[in-house]
Amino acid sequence: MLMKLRKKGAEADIYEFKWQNSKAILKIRKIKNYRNASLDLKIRKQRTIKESQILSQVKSFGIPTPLVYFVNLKKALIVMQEIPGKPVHDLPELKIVELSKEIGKLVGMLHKNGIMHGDLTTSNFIFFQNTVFVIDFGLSQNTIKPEDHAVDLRLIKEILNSAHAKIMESTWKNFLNGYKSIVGNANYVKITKLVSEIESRGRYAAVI
C-alpha cells in the first residue's frame, strides 16, 4: 500500500493513499512514549472513537465533512474520504472574505448542535465544488457550554488576525453575520461577550 505523508501533527500523522480505488486520507494517532503504554492506547482509542463519531454526527446536521470508510481502534487509525479541494487558507483574499459568512454559518450549526470543533483554522475548511467542507475533528467535543463555543470563536479570530491580517475586519464581520444567523441573537450576544472576556484576560496576563 503506497502512502504519502501529507502532514505531521502533534497528535497524529496524516497520509494520502488509495482505499478501494478511491483517494483517501489515513489518520494515525501517535504513540506517546512518555505515557504509560496501556493508558496511551486507551487515550488514543477514545479520541479515535470520538472523532469518527463526531464526523458522522455532524453530517446529520447537514455539515459537509469527509465520509469515514474504516476505523481500527487497536492502531488508533481512521480512513476517510479525501476532499480534493483547496484549504480556505490558500484561496485568494477576496474569496476568503466571500466564504467567511458560510464558514460562520457552519460553525454556528456545530455550536447550535452542541459540538465544539476545537481547532478552527482556515486550513480546516476545504473549498470544493462550491461547497465548504469542515475537516479535522481530532480535538472536537460534545459541549453546550457557551465558554467552550467562545474558545472556538476566539481561535478563528486569532487565525484571521495572524494569517489574514489585511482582510481581518471584513472576514470577521462576515463570519459573525453568518454565525449569528444560525445561533440567534441571544446566544450570539452571550458568546461574543465571552470572547471579549477571554481576550481581556489574555491582555491582562500579558501586562502582568
Ligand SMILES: Nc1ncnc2c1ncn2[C@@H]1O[C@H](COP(=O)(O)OP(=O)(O)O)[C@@H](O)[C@H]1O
The other form holds:
Amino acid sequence: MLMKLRKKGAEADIYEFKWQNSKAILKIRKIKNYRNASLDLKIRKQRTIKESQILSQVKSFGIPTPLVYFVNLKKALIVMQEIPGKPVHDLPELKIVELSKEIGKLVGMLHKNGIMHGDLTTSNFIFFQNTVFVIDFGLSQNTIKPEDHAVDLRLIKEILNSAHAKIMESTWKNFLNGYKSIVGNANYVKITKLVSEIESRGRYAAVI
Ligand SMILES: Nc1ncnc2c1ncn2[C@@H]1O[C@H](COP(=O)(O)OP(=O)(O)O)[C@@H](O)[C@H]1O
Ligand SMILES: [Mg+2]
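Right, and the form predicted in complex with the named molecule of this protein, after the form predicted alone?
Expanding to the full complex; the earlier chain stays at the top.
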C-alpha cells in the first residue's frame, strides 16, 4: 500500500493514502520509549479509543467530523476520512476572524453535550466547503464540570493570543458570541468567570 507521511507529530504520525478508493488519513500513536511499555500501550490504546468514539459520537450533536473507517487498538491507529480543506490556523487572518464565531458555536455544542475537547488549537479545526470540521479528540473527556469547560476556553484563548496575536481581540469576541449563543447566558457567565479565575491564578503563580 502506498502511504505518504503528511505530518510527524509529537504524539502521532499522520499518513495519507487511499482506503477503498476514498482519500483517507491514518493516524498512528507512536511508542514512547521513556514510558514503561505496558503503561505506554495502555495510554496509546486509551487515546485511540477516546478519539474514535468521540469522532463518531459528536456527529449526533451536529458537529462535522471525519468518518472513522477503521480502528486497530493494538497498533493504536485510526483510519479516517480525509477532510481535504485547510486547518483554520493557516487561513488568512480575516477568514479566521470570521470563522471564530462558528468555532465558538462548535465548542459550545460540545460543552452543552458534556464533552471537553482537551486540545483546542486552530490546527484542530479544518475548513472545507464552507464547513468547519473538528478533529484531534484524543484528549477529550466526557464531563459536564464547568471547571473543565473553562480549561478548554482558556486554552483556545491562549492560542488566539499567541498564534494570532494581531487579531486576538476580534477573534476572541466572535468566539465568545458564538459560544454564548449555544450554551446560554447563565452558563456563559459561569464559565467565563472561571476562565478569569484560572488566569489570575496563573499570574499569581508567575510572580512567585
Ligand atoms: N481527517 C483529517 N483530514 C485532513 N487532515 C487531517 C485529518 N486528521 C489530521 N489531519 C492533519 O494532520 C494534523 C495533525 O493531526 P491531529 O489529529 O491534529 O494530530 P496531532 O495530535 O499531531 O495534533 C492536523 O492538524 C491536520 O492538518
Ligand atoms: Mg492536532
